[in-house]
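Starting off, we have a lone chain in the form predicted alone, written out as structure tokens.
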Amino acid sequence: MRVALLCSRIRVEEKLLRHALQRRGVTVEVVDDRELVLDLAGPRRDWDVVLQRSLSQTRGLAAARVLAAAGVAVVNQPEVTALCADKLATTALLHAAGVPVPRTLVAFSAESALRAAEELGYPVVLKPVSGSWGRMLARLNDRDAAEAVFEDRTVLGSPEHSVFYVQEHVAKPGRDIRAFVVGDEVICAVFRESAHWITNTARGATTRDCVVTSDIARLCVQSARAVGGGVLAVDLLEDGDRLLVSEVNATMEFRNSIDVTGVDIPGRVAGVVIDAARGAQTMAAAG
């Protein structure tokens, strides 16, 4: 069994993974994103998954496209990465498919923006369409702010910014929960604690166990089951006794989040690879 590990760097979370695979008897090929050729009349097929774990999410999504064209099987599909890529997109889905999300307005210039942060009531906050690790979030706490952020978006002029993704600001207890789904369960999940109003652990946040209870269990699978499956990491805020879902992740970290639930995350990401694997292989063979 023969699985290429796609990344821009190993870093804690690569080797975890690389160790749990090789640790179940698979053969690893760590593969730079970088250095990747594929030839759209053949990408290579010497691997019977890929598990794509690209910091870009250009590369990534663009080779686990190339790959699935090709028959190759990828975690997580390239469907479900590329609508856990984009917020708006996601945040349609769950709201479509019922889940709660705080409210959230969509413009299309600085002008019907600022309607959008008035309607809301600010405070607000203002998301990137794509985006990780909490980069160009704005919470703007009155209109002199969001006229001088949306001003800035759109002087900066990037098809991305001419989207504005304005959602009500939820005024979380210095802390949200992040939890761990793989296929339809909910393995673990983490409080991530903050004196900054961004709870991200990019940013210096502390994780601590959280137990996973009946509502956060049914809400993450209810939200991975949305945007398509596979192994997720959803993020929820708690506002006064009900809880929000706000993004869903498809190449999560969870380098802080072993310890403090005793949970082996690697392996049960590991588990779920093999099993695309062989998948796979019973597939080939039938072929």
The other form holds:
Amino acid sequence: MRVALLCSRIRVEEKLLRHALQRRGVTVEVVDDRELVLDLAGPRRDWDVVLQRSLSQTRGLAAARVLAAAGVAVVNQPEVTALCADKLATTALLHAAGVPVPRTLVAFSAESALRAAEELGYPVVLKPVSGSWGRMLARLNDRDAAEAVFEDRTVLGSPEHSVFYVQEHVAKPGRDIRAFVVGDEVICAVFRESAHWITNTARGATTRDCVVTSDIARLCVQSARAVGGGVLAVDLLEDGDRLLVSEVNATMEFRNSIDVTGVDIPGRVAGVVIDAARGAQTMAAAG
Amino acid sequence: MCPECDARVSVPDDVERGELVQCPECGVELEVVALEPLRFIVAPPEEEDWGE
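Take the protein just shown as the form predicted alone and give its structure as the form predicted together with the partner chain.
Every chain and every other molecule in the complex is listed next, the one we just looked at coming first.
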């Protein structure tokens, strides 16, 4: 079995995934997305499956689309990755699936975004519709801040920055929850704790094991199904005794969650990748 | 050798192409672009669409 590990850089996660696959007898080819040339008339087919781990969402998604169109199995599937890269699309789908999400309004000009913020009541959170690691997140505590940031995004930002995704501020207790979903199972979860309101480990938050309650499990599986399923990390906010889903990530980082949970996350991901390859082989044999 | 300051850069035994290491002297982030012989470039800055 041959697996291509598509990446931009070798992070700790990519090393762990490669080792996990090799331990299971899989041949792994590490493919640097910057060096890849894909022929749309017939991209390489000697890979049974591609594990898409590009740091660059644009490159990862583009490569995944070409490969998937040519019949190569890709984890995660490009449709899922595209949805997760778009907070607006994700939140809309979660909402439609009946998953509780923070109240979110969308507006397309500084003036209408201000109306949205006033309707929610301050503080509000402004998020870029695409973006990771907590970049460009803004908590707007009052009308003065909102006016300034909305104007900045309009004048200095790209057209995408004028899609104003304005969300109620959830007064979470100094932490959020990240749950790891593999297929239809929540394999583990961590609390991400930080004194800062942005609780992202890329921004210095620390992790602690979080027991997967039946509520967490149900919401995460529901969220994963809503975006098409696969290997996903679901972020949840505690709002009093309510749980709200804030986002779903398709190329998750997990280095800080293995030791604290005691769960072999890369091993579980490798299992899914191998299953996807077997599925593709069976389809090819039948087809 | 660090391409920025010429310092000797040591790497872990299981170092891989594409991995990031830091120069112990000037602190710059380096990307391993070749293993034998070991070669580094100054790592390209984080791009806007990078993330999870």
